[in-house]
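Below you'll find only one chain, the form predicted alone, shown as C-alpha cells.
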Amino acid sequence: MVENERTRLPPGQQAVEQMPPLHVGTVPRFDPETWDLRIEGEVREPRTLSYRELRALPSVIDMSDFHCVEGWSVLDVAWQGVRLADVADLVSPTERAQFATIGCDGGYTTSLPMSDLMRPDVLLAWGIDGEELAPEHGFPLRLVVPHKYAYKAAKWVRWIRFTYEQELGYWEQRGYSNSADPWKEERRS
C-alpha cells in the first residue's frame, strides 16, 4: 500500500480494486420505457421523471472513494450521474425537509439529513468508471454519498421522498448505524 492510499483509507479499511456485488434481493428488470423516478414529500412540485427525462439532466462525473462496512475501500472511482442537490431543486423542497428517504426496487430504503444530501458530491449514478453500472452495481440508478459507508448508497433508486423526521432504513432498522461515518468507525449502533 502506498503512502497516499494509507491517508485516504478510513479506520479498519482496506483497498481492494474492485467492488464485489452486495445487495438485498435480486437484480431487478429495467425497462426504460416504463421506468420512473417519484420525487414527493415535503416538496411545494412534486415531480415524476421518466427514464429519458433524467437522464437529460445535466451530469457530473465526480471521483471518489467508496466504503463498505465490511472493511474494503475502493479507491478513485469515477461516478457519472446527476447531483442530488440538483435534482431537488427541480421539486423546491419546503423548509419542513429535513431529511430524504430514498426508496428502491425491492424495497430497500436508506435515509439521510438534507445537509449530507446536498454536497456536491453525492449524486444519482447511472455510470461508473466511463461505462453504465452493471445492473448488480444498481443500473438504472444508484445513490452516491462518499462520505458515509455503502449501505448509504442505495441500489436501484425510484423514488426520494423529502421528509421533517428521519425514516430508518433497511440496515439502520437491522442495527447498523444512522450516522455511517467511516472516518469515526460507526457500522453498528
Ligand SMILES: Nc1nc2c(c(=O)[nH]1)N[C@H]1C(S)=C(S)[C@@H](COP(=O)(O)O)O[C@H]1N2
Second form
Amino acid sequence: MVENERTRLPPGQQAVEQMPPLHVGTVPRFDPETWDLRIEGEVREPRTLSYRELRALPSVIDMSDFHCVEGWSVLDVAWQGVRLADVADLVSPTERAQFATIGCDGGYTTSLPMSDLMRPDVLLAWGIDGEELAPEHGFPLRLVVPHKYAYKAAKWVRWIRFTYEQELGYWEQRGYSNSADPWKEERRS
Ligand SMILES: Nc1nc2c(c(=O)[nH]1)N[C@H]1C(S)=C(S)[C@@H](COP(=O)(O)O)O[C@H]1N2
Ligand SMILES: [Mo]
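Take the protein just shown as the form predicted alone and give its structure as the form predicted in complex with the ligand.
Starting with the chain above, the whole complex follows.
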C-alpha cells in the first residue's frame, strides 16, 4: 500500500481496484422512453424529469473515494452527473424540507439530512471514469455520497422525496448506522 492510501483510507478499510457489484435483488431493465425521475414531497414545484431532461441538466465531474461498510474502498473514482443541490433547485424545497428519501427501482431506499445532500460532491451520477455507468453499478442514475458508507449510494434512483422527518432507508431499518460516517466507523446502529 502506498503512503497516500494509508492516510486516505478510513479506519478498517482496505483499498481495492474495482467495486464489486453489490445489491439486493436484480438489476432493473432500463427503457429511456418510459424512465422518469419524480421529485416530490416538501417542495413548491414537484417535477417529473424524463431521461432526456435529466441528461440535458448541467453536469459536473467530481473525483472522490468510495467506501463500502463491508470494508473495501475504491480511491479516485471520477463520477459524472448532476449535483443533487442543482436538482433540488429545480423544485424549490420548502422550509420544512429537512431530509430527503431516495427511492430506487426494485424498492431500495436510503435517506439523508439536507446538510449532507447539499454538499457539492453529492451527485446523481450516470457516468464513471469517462464512461457510462454499467447497469450493475446503477445506470441510468445513482446517488453518490462520498462522505458516507456506500449503502447511501443508491443505484437505479427513480424518485426523491423531501421530508420534514427522516424516513429510514432499507439498510438503516436493518441495523446499519443511519449516520454512516466511515471516518468514525459508524457501521452498525
Ligand atoms: N438500489 C440499490 N442500491 C444500492 C444497493 C442496493 O442493494 N440496491 N446496495 C448499496 C451498497 S450496500 C453498496 S456497497 C453499493 C455498491 O455499489 P456497486 O454495486 O456499484 O459496487 O451500492 C449501494 N446501492
Ligand atoms: Mo455495502
